[in-house]
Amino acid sequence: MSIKGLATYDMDRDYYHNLEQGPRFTGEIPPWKTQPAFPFLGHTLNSPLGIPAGLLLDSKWIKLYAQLGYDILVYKTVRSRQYPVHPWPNCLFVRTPMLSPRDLPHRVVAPRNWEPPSPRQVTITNSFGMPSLEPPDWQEDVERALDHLRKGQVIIVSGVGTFEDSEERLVQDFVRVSSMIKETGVPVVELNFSCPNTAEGEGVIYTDPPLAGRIAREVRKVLEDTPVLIKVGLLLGRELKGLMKALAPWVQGIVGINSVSLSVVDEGGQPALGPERTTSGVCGWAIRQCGLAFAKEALAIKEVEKYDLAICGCGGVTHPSHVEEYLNLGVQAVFTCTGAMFNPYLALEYKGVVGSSAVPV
């Protein structure tokens, strides 16, 4: 098989026919034991692995992640009011060698034609702009994805404001959609402030301190005893810390990172998505360094500032070795979107219920 063949999302068909159809998926799910010892949140978790927003599309996508041993999983981000999604392809497979956080280069490339070596060295762009149904649909779907958890795992969703024409207004539409989701009665909401491939003023709110601190602050008003995780993209040095001084007082985690928007090209050098979408969000294998250095930074700035925030690790984790890479950092969980999506058996392999390919990491 190939491996665009081994994915749960089909990159040949469209986002509606994976939200109707998905997951893809025809494997055997093992049997495996809960064991509750990971704090979270408030949480005992049975690890501290899970799925970040992007991947599980609705309640089908839940349910099947939670048997396979996911144990953090949040819900693909939702929307105040029904919001399309941007035309197919929205997948393609990225070449490119190990990103460094500190030294990204100015453009990278798809192929066309062209696949990774191995499941556990994909790296792709995606670009999906965080379409979301109607809120009743949305709701409905979230209240059906709890009845599918296992002991010892936490389902959370993520929302975004969408920007019309002022901040103020985003900051009101932040507050409406998080309202939206406390009634569904789950137990951790995220605010989603980055996302590559949307509108300037809802896709970089994580580089606006004053904007992301003011909407957790509106935000912490109507979800009261709530805790609010928060998704960011990569910043690092004085940026980041000004960012975690907005948020810290009103927060109770920071998920990072989301993915590292650059130009992607053909061979050509044309833009390998159209000629309207000239950057995308490039994650996946070759983004861990840069993950890694976040949550690396992310971790002194709090002990320095004895802030009381989770930090989340997340980018490049595509074999169970990379997980224990984060946690050593000293992160409190670990998100997995792209290895998740080609390995769907990673969380089992972390746990030891199933054996670890031996493929180069």
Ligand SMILES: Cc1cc2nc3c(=O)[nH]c(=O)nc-3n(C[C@H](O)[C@H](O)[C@H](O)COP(=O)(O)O)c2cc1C
Contents of the next structure:
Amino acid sequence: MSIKGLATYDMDRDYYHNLEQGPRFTGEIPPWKTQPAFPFLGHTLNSPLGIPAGLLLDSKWIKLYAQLGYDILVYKTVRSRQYPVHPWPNCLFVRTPMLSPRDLPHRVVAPRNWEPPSPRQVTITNSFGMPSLEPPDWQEDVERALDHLRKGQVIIVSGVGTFEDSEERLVQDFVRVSSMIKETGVPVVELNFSCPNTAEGEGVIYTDPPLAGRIAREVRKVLEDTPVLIKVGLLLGRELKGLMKALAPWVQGIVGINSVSLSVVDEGGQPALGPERTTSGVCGWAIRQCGLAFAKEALAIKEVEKYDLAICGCGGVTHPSHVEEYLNLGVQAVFTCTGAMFNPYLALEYKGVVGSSAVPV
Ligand SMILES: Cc1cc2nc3c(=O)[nH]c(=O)nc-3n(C[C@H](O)[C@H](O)[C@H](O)COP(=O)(O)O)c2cc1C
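With the form predicted on its own in hand, show me what the form predicted in complex with the named molecule looks like.
Every chain and every other molecule in the complex is listed next, the one we just looked at coming first.
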């Protein structure tokens, strides 16, 4: 089978097809025992492995990936209003060596008619622009998703404010969407400060510590004691330190990294997603060193500054050994998005329920 054919998200079809018909999965779901033993934001989980915001488009996706042994399930980012998706295509394979966090290339190539050699080595660009259903529709669906959890699993819903014309209105919209998420009864809220695929102000909040801190403070007021995670992009050094200082008084954790925003071109050097989208997020295998560098620095800052923050590692996890690599740094949780899209058995492989023979190479 082609590598594309292994994915639960059908890259050849649009987002609405995947929302309505997905996830694409015909494999067996082997039995596995819940063994809650890992503390995470007041919960005890079967494992510290989860899916970050993105792949779990709705409750059907949550149901499948919960059955497949992922214990932290983040519902794809929602908004306080209906919002359109970017036009198809939304995912393309990218051919690149491992990216170095301190020396990112100016551009990467997404060749047409090319596939990576194995699901362990998949790098893609994704570009959705954070679409959203009307709030009552996603709220009802989140309530359905809560029914699919097993013991030792937790659901988080990711939300984002929509930038219109002022920072003040953006802050208020973050407050609005956070309250809507809380109404569903989910125990943890995540705020996306880092979408690499939106031209507007909401995608780069993580590079603006005063704004990030202001949003976090206002959201904290309405969420009371519901834990909040902040999703951030690749940031290192002084910038990361400044961001963590702004967030630490208000939130319980940081999830990094989001896809790395790069110029993605076809073999002829033209924007691979069309002239309207010259940059997009790159994720999967090639960003692992970026994710690890972020986690290492965030953990060091946390220790020196004595911040009470859960640091959650994300980026490039396509093999069980990559989960260990992040955990060995000291992160509280590890997320895999592209890895779990092309190898849904990754969690059960990590737990030793299925062998690596379950993964086509
Ligand atoms: C199909 C897809 C959709 C995504 N959508 C979102 C999103 O809605 N919100 C968000 O915070 N991150 C989103 N992401 C980014 C992932 O959460 C994650 O940060 C990124 O893919 C890096 O992890 P990975 O290398 O394991 O894929 C998306 C990623 C993919 C592949």
